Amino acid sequence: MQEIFKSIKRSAKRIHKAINFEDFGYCETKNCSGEKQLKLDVLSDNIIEEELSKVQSVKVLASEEKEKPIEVNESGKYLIGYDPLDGSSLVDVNLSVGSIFGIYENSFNGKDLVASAYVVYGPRVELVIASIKVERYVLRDNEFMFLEEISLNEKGKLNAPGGTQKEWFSFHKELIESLFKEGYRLRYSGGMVPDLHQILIKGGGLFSYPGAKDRPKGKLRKVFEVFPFANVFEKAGGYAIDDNGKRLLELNVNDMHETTPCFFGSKYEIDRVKEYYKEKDAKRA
């Protein structure tokens, strides 16, 4: 496990040199769900893919960026999914981008995700670890150098809600509005990484990306983004769920591009979602 950490931070000094020297246009590509790809999505997609692919213990790596996983160890025991360039949309604005990354075993379930991390390429390079707890590490001097442990309060202070606010459907609408009558504060980039790391280093408070009625299934993938910040989350004390309160680390993927609602956050913001949705069935019909 460890030579795949050393992989992944390899990989992120790479991208974040990339990200200030590269062209951040468009290619003439779009990946396998329609959308047009920035170099810097590619190039992200390369490096990745290139230095996990020499961590012997990695049998199959896949992408967001691809449609289908590659086996590039027969022999090796884990599998990886990772968004190479998460929010990449947000470069030219220079905003902060990242790269997720999932460890699984045996299969690209949730239950069988073993550890995940994160990077965040900000005004600095910041590394999360999330094994047995989550680390949190800086880079400094070419060395990504460790920080802090990662653990989340009861409650939160922050509301970053995701989607098009008249796709929302009326329970979801009336849960978001009711934490900003508590005095939350609005906190989204439209970047799933920097975010939920806002969150984390907060303290506490909710990510949200519902289902709504544009996307039933909500937009952000079970594989490569949902399934390791659930770990994260779980692993920092906090909590993460899908639509139905069901635990993400508990859902099966039938696809490797699969989506589902999800909402990431401490004890008090997920009791507050449970009870917003307790009953979205037939306040949806």
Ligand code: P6P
Given for the second form:
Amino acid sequence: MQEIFKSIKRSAKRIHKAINFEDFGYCETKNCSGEKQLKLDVLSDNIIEEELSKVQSVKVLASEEKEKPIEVNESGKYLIGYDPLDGSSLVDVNLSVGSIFGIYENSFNGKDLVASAYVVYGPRVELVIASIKVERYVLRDNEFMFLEEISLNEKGKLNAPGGTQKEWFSFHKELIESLFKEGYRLRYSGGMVPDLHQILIKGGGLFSYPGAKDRPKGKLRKVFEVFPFANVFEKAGGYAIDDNGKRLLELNVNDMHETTPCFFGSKYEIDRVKEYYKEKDAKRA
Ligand code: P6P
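Okay, that one was the form predicted on its own. Can I see the form predicted together with the ligand too?
Up next: the whole complex, starting with the chain shown before.
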């Protein structure tokens, strides 16, 4: 597994350079979620594929930017699902973006995720690895230096509500408003990686990307985004559930690009989600 983390570090350094020195334009192509691809999306994907393919223990690579997984080493053990540059459209307004990695054995189902990592490209480049614990690193003099272990408090102060508010179901709107009435601060940039990183570093809160009238299954992808962060939050002492109150890491996947409503947070906030989502189907009717 250490060779995989070294490969992720090499990829992060190269992508950081690409963000700062490459063209910001769009390609002619779209990814299989129908989203226009930035040249940076494709370049970041190529960098990660090149670096991870060199690791003998990696058997399969599945990228959010590609329709199907590719086998890179027949004798490998691990399957890696990754989002090479999440929130890439934020680059041209100079906001933070990130890369997300899920490391799986046997399948891409949540229960088979064995470790995860993400990189934040912001004022500093930071790497978080969730294997046994959750470890935070910062890029200094071209090396990732260990900073601290990350752990969440029982209750936080930040509220990161995703999605289109006019499409929210009433019970979700009531949940979000109840936290603001308690004094939670709005912290939402539209980039999943920096938004979740902020909650992790500040000790807690709630990040939600719900199912809504326009997107009943939400927007965030299980394999490339949701399962990796669910692992980070649980290893940091937090919780990660879907709109049925089920652990996200207990969900299976049928299609590589399928999405799920998702809630990440400290115990207090996730208990609030379960409270407001109780009998949601009856409330939706
Ligand atoms: P919305 C970025 O496009 C992304 O996939 C995540 O990084 C982010 O959390 C979400 O979409 C933002 O979506 O609908 O709130 O703009």
